[in-house]
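One chain comes next, on its own, written as structure tokens: the form predicted on its own.
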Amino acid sequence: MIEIEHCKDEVKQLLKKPIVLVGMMGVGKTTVGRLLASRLGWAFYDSDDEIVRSVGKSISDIFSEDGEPAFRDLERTTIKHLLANGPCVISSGGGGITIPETAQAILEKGLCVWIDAPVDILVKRTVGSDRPLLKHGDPDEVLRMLLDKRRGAYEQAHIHCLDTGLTPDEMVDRILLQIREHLFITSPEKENEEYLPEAMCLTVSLSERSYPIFVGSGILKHPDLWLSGELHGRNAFILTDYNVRPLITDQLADQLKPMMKSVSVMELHPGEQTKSFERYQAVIEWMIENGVKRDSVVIAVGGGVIGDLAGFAASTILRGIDFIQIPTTLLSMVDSSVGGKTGINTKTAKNLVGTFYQPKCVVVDLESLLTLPRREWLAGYAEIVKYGLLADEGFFEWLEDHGILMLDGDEGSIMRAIETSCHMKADIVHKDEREENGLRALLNLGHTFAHALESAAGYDGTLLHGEAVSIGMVLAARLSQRLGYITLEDVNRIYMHLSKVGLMTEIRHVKFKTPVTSDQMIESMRKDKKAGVGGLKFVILKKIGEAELEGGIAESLIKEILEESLK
């Protein structure tokens, strides 16, 4: 049973510095701040109130009589003074963190929480208020301009917390979950074990398309924590598969019925064959027959296949409706559910038809993993290893020490691996949502090889995606070594770790139903989404923990590497 009170007690015990709330006017920093401080038993300070008390006149008068620069000087001095009070809650003015010296003080001495709300909510909350910056011009235009101007400053915050119309109590719950996540990921390993959280939350920051990821054991039983009020009272369309439905989906549907106008469930096959034009059409027709509307919501409950198909259907029906990702496999929890890639397969290659379409939230319930066979655990683990190889050698080293422990069910290791992977992917997606600068393409480490292997296997369960990625990462490591980047010792280190946990590392380990040749796989690679006019492109390792996309690689070298793994 998830108890926010436990989360509150852990935050109070672990956090030894002030919480500083930042964000636009109208996000409720003062209201939420008072309530948060009350819950924690800490003092609360509003920087604007403290300024008024010290100079004896209103904020509006300070702006009109002395000017904004004078106010910012007062604000900086006041916040620095408040930060010296130890654990407390501070509500800062909307523009305070835009001043470099003030921002530096907040980020060094406090835990900075950015409360972020859509502009339409801010407009409603500030109607009739005596805000100096809203006295001239249309409030909607002024607030949008201010948010665009200040977004970069707000993004410095340690925590990005979304308010999509939550009540103050709900907002405090959300902030506590996100602080708990921050403390978990930044605390020493000893504290990770001692203070393992029941639930936590982090944000994928994408301007107006931002959304939260909730992680916890049993969190699906608490839709009040993750289903925001804006989604209540709608028609819900749940897509799931027959493995998951009796274990998870039917119970979830029953819990959602009191909160929704209607709940409809469609059961599909869990395999890659489901990501087809035929199944996509069947899903669309089913939603139409059951009265889908623009305000309906699609909920994907299952592995990556269900998530990809449901997201693609949601992005295209009625030109786009809201959807929620509830991944139930380790692989989908750390990969496909985060980042907004949706799609279906063609007869020749994977994911060639799809969209970039972000969910409203992602809900990761660790209890879902209890139903997985070992093979599915290993398939997901391969994607976790990928994050360490492409961007964080320290995480890869941690996996070398804790991977077996995690795969054997240690809850602390499972939560850390999932949270770290989600956090890393969220950061990459934030920097390159639509694969425009090449950063997000790095998430395809090993995937060019893997997709060719999956195609050769026929998507019939002979080879799982994560198993193909494991082999693909070994081949990508060998390619990187042949290109003069990583050492043979690095290649062996990667190979040995994947082998040690029980993953496949060679093409010859796959039990193909018909013989497969290197020429077949190269032909499949030519259809890869990353391929361009210059030919095949691969994610290569400059070193363990650093990757980049490279083209112009001779097909003869690729064939050589494939042949070695085949023999």
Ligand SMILES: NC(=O)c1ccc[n+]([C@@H]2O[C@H](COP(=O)([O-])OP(=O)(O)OC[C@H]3O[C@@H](n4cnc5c(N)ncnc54)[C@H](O)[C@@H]3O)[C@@H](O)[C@H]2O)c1
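C-alpha atoms forming the largest set that superposes within 1.5 Å between two forms make up the rigid core. Note that the structure is predicted; figures quoted are calculated from it, not measured. Positions refer to the first chain, counted from 1. First, how it differs from the form predicted together with this ligand.
After superposition on the rigid core, the Cα of residue 60 moves by 2 Å or more between these two forms. A movement of the C-alpha atom of residue 452 falling short of 2 angstroms is seen between these two forms when the two forms are aligned on their rigid core.
Relative to the superposed core, residue 221 undergoes a C-alpha shift smaller than 2 Å between these two forms.
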Second form
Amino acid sequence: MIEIEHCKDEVKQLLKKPIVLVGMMGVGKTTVGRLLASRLGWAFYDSDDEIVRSVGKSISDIFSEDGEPAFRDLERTTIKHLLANGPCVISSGGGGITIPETAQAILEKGLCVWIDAPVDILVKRTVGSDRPLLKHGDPDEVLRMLLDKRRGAYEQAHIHCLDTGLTPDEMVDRILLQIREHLFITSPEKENEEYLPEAMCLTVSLSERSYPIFVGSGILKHPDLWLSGELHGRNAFILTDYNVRPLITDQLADQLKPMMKSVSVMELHPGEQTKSFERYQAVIEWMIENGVKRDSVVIAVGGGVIGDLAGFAASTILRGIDFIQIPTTLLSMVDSSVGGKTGINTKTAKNLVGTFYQPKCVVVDLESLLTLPRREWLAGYAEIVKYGLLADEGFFEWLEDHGILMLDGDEGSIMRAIETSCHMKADIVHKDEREENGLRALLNLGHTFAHALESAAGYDGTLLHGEAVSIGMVLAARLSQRLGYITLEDVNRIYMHLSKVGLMTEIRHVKFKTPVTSDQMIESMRKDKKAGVGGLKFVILKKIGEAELEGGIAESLIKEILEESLK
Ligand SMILES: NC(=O)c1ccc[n+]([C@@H]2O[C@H](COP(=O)([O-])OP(=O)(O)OC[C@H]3O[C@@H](n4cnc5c(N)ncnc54)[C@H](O)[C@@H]3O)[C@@H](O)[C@H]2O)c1
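Having seen the form predicted on its own, can you show the form predicted together with this ligand?
All chains and molecules follow, beginning with the one already shown.
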């Protein structure tokens, strides 16, 4: 259960410096700041008001009579002065943090929270206001241009908090939640396993397509926390599978009914075969029959299969409508629900048809995991290990120490593993949303092997995606060692950890219905969408915690590695 009051008390107790709100004009820094300060029982200062008071002129007059540089100087000294006040809330002008000296003071002496909102919301809120920078030109264009110019400065903030059409009260709740989470992450208490945050909010930062990831226990029972105001009153189309429906979906649909115009639920067959053209067509026709409109919203409640299919349907129906990801498996919580890859399989290979389409938000409720079968836990765990191997040796080490505890249901470890994985995925997606600069491709560590194994197993539950990824990571580690990057000890360390938690590590562990050969798998890899003009591509480990995409790898070497694992 999330108690904002409790969260507020913790912020009050732990935070010893001012909270500085930054962001574009129109995001509500003053309204939200005043409310936040009153909830915390702290003083509130608006840097613009302080300047007006000290100079005795309006901001407009300072701009027109003295120019913007003079105003920025005043702003810098005013903010520095306010930062000396100890715990309080400061709303800083929209451009303050773009001045390096002001930014340095805010970041060193305060806790900087960037309130971010889509430009269309900003336009609505600033219409008719007396803002000097909006006096010339179309407000939409000016705001977009300003945001583009300032984004880099805002991104320095300690916390990125998204306003997706929330009321000021809801926004204050969200800020408190994120501040508490930030304090948890940056405080030495993080090492104290007894400290368990009940809910947190991370942000996938993608300009206009940015969205929050809510993680907590019991949060599905609190749609008010995650369903932003702009989505209220719409027609909701929930896609789920028949395992998840009685466990989670029906209750959620009841919770949502008072907030939505209508809530329809479609139940699909569980399993990979649901990611097909036939099921996709059935979903689209069901939505059309039930009166889908451009402002309808698709809600995926289930594992990666439902999330991928629902996202694909949402991205294509009526040229794209809003959708929400509610992942219910460990794998979908840490991987597939974040990042906007949607898709279905073809007869020849996985995920060959799909889109990049970001959700409006992702809601991860740890309570959903209570009913998840052990085998699915392990499959999700493989994707968590992947993050450690490709980008964070410290996290891999932590998993070596805590993996079993986590798989046994220790809530603190589960929260930490999910949080770290989502952070890493959000960061990678932020830097390479459409897999164009090679960074996002690293998330495919072990996947070229895994997809070939899944294809050979036939998508019928013989081999789960995460199980295939586990074997694939061992094979990728062996490939990296043969190419001269990691050592045999590293390979052994990876192998030992995966097998210790109970994951499959060799192809021969899979109970294929018909025997599979290395040639068959290589043929399948050639059809994988990662294969390029230069032949097969693999993510290889330069060391544990560092990966790279490498092409031009001899098929004879791949064959050798596959043969060893088949024997
Ligand atoms: N889009 C991406 O970026 C991305 C990333 C990784 C994987 N994927 C895709 O994700 C899919 C695998 O997802 P998955 O592992 O979640 O499998 P899944 O969706 O098939 O779910 C696994 C099983 O768990 C059941 N289940 C789900 N939640 C449950 C719960 N809370 N309690 C009890 N049972 C529950 C489901 O009914 C199903 O039988 C694959 O198709 C893979 O390609 C996509």
